[in-house]
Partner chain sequence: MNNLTSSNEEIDMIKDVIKDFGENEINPITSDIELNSEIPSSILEKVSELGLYGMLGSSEFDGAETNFSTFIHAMLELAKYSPALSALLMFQNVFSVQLLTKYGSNEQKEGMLNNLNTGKKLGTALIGDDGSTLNIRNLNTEAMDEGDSLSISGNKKFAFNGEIADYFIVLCNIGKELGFVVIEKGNQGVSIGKPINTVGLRGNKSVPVSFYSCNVPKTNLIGLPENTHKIINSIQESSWLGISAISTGVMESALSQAVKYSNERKQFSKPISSFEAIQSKLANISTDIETSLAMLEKVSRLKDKGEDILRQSAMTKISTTEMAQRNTKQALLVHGGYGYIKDYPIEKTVRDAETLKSICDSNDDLRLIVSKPFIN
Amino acid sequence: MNIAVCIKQVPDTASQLKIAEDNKTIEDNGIKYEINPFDEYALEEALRLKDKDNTINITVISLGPERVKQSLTKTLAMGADEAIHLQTDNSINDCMVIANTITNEIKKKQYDLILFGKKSVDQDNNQVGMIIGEINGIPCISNCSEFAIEDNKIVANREVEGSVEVFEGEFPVIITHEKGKNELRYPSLKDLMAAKKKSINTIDVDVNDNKNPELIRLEYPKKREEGIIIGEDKSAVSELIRILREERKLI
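With no structure shown yet, could you now provide this chain on its own, in the form predicted alone?
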């Protein structure tokens, strides 16, 4: 079985982001980049399948600038077999452009299972995996919490409010993964050092061939007004009603 895991490198969620002077990018100085958290869970599921069947081959694919190689090296240290870097220095803001670029690489090999995190924590779009499924005519099961292979079929769960949806499908199939229930593994220092000697297949891609929308500018969200405390017991109710009616004109 061949498995592809598509990962994205994103700013660490603890980073304080600042808009650069061009108002179109963020300041890179001091920003630490990591594998998108949802993608890590997708990779973990692939590695768990390989733990049970060492004939499984895992290829990790990532689109982005030179720094992406750091994250791909980490995936090799964790147990992935191959790493493909779709290298571009262009900033890509459109999910269709990303999906088309990754699709061109996926078509080169017959993958049985293609895994994504459900979304990236920077753009928060929750689209790329499903778009790639539509482009290639491959069924996509989105927002999965867990899945298993049974009798050469895949059975996947999606948690919804108050219940669990269960899906069954034949290969090939695309899954976009939720946070997941399994604990993530981390590579040892020895494995990281060994992975640095492994080759990463770097492919230069030209995203300018696609209709990439123009980013006009980045803006900080508007600051919310500070809240006020008008009381701590039932006597505050009448004052609250007065403020909503007379000052805020909301009732």
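Note that the coordinates shown come from a computational prediction; the quantities given were computed from them, not determined experimentally. Numbering follows the first chain given and starts at 1. Think of the rigid core as the biggest set of C-alphas that the two forms share within 1.5 Å after superposition. Compared with the form predicted in complex with its partner chain:
- Put the two forms on the same core and the Cα of Asp12 is off by less than 2 Å between these two forms.
- Remark: with the core as the superposition reference, the CA shift of Glu226 between these two forms reaches 2 Å or more.
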Given for the second form:
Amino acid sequence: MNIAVCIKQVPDTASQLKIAEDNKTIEDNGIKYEINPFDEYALEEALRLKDKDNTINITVISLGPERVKQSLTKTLAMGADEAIHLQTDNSINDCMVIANTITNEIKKKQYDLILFGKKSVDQDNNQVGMIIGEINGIPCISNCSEFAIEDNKIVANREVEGSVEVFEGEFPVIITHEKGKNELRYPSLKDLMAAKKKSINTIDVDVNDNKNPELIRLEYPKKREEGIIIGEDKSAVSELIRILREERKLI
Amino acid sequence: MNNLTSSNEEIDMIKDVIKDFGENEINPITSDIELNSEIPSSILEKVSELGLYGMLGSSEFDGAETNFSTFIHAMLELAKYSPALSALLMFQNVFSVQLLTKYGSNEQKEGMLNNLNTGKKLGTALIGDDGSTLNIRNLNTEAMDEGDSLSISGNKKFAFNGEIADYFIVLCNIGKELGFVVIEKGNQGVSIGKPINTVGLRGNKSVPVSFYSCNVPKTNLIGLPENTHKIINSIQESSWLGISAISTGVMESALSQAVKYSNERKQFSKPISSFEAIQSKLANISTDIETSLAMLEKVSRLKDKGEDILRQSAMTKISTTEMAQRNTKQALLVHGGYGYIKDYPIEKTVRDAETLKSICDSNDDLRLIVSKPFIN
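Starting from the form predicted alone shown above, please give the structure in the form predicted in complex with its partner chain.
Below, the chain from earlier opens the complete complex, with every other chain and molecule after it.
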């Protein structure tokens, strides 16, 4: 079985982001990048399948600049078999462009299972996996919380309000993964050192954002207003209700 | 934040893994480690999975085979979360893994290194009887020649990791020469004392160990007697740099605590970080961290090149441990009165820095090594 896991490198969620002078990008200086957390959960699920069946081949694919190689090396240390770097220095916001670029790569091999994180935490588009499904005519189970392979079929769960939807399907299939239930593994230092010697297949891709829709500017979110103390005894309750009802219209 | 010092991909990757491990696994239990003076076995199992026990070991025997510079950065990063755990791993790597990898016979390597590199067994070297690595002239630990075997008797007051060590690599007098002998924990005549109740690095347990007529085969001797001083020098320079790395990690922890507190704590309706007296303290700590890093990186690089760095590593230990002592106190002062309350971790950081200054040879002794070329 061939599994592809598509990962994106995103700024470390603990980083303090600053908008760059062009007002469209973030300042790269001093930012640490990591694998998008949802993609890490998708990778963990693939690795768990491989733990049980060593004949499974896992290919990790990532689109982005040179720094992406560091994340790909980490996935090789964690247990992936191959890593493909679709290299571009262009910043691409259009999910259709990203999906077409990845499609060109995944068409080269017969993948049975193609995994994505449900969304990237930097742009929150929640689209690429599903668009790739549409382009290639591959069914997609989105926002999957867990899945298993049973009798050569995929059985996947999606948690919705108050219940769990259980899907069953044939391969090939695309899954976009939620935060999983399984604990993520750490790559061992020995495997990291060995992974450095494994090669990453780098393919220069000539892609440009088609700027429709175009990212016009980045803005900082509004600062939260400072809280107010209405009072300290029972008399404050009626005033609190008045503010929630009349001023904030929350109740 | 941009650092003056260099970085490379290998170091960055390993630091990232340790950072994840520190934030997810160590941070939630820091106060438990302190309270129980014990690093839980669940953490030690994960440390084994990460491969931190055998960073300096060769891949032939399941080691990670990193260079010394990478090892130093890893210990520094880990020390931000737990200086005690970082010290445990530093001793394991320097006092057993590196020693056997460099100087052990093939038979010794095959017998011990796989287990040491994976953390299934721990090892520690016992050099001076009083715990120092410098005071070896008046050694009272004796190995009597009994034909095919040696009989070892003596007392070692401080065995780092001694409570959990499986192998003691003991420096003893063998006739008129000095030599290292491996004695297993279970060997008859080994007596392990109670853990020493230390002020800082709580969770890292040193114990006194006594040997009464311990009989070991002569094949347990490590290296030829003429190499013993080389082995001691290798342990000295590596452990001094190791302690320096941990001290630098402790300073980084102190700085992040001071920065966090000074941005949250308000006085006169402003965060106290807006006052120049506080800014000056933060700037001083930050500057000393960069100085430490620059020294550490330079001397570690020289060690990777195989140069003699005994004096430079002594200087680095003196400088970084004293900077850590000074700067952790400055970070405590940023906390004002709250710095003296155990609810804030800065008081622990101060105690860790104090302890680091005192272990692996006193700085006064190290000054004698640094000044040696100046004395006729």
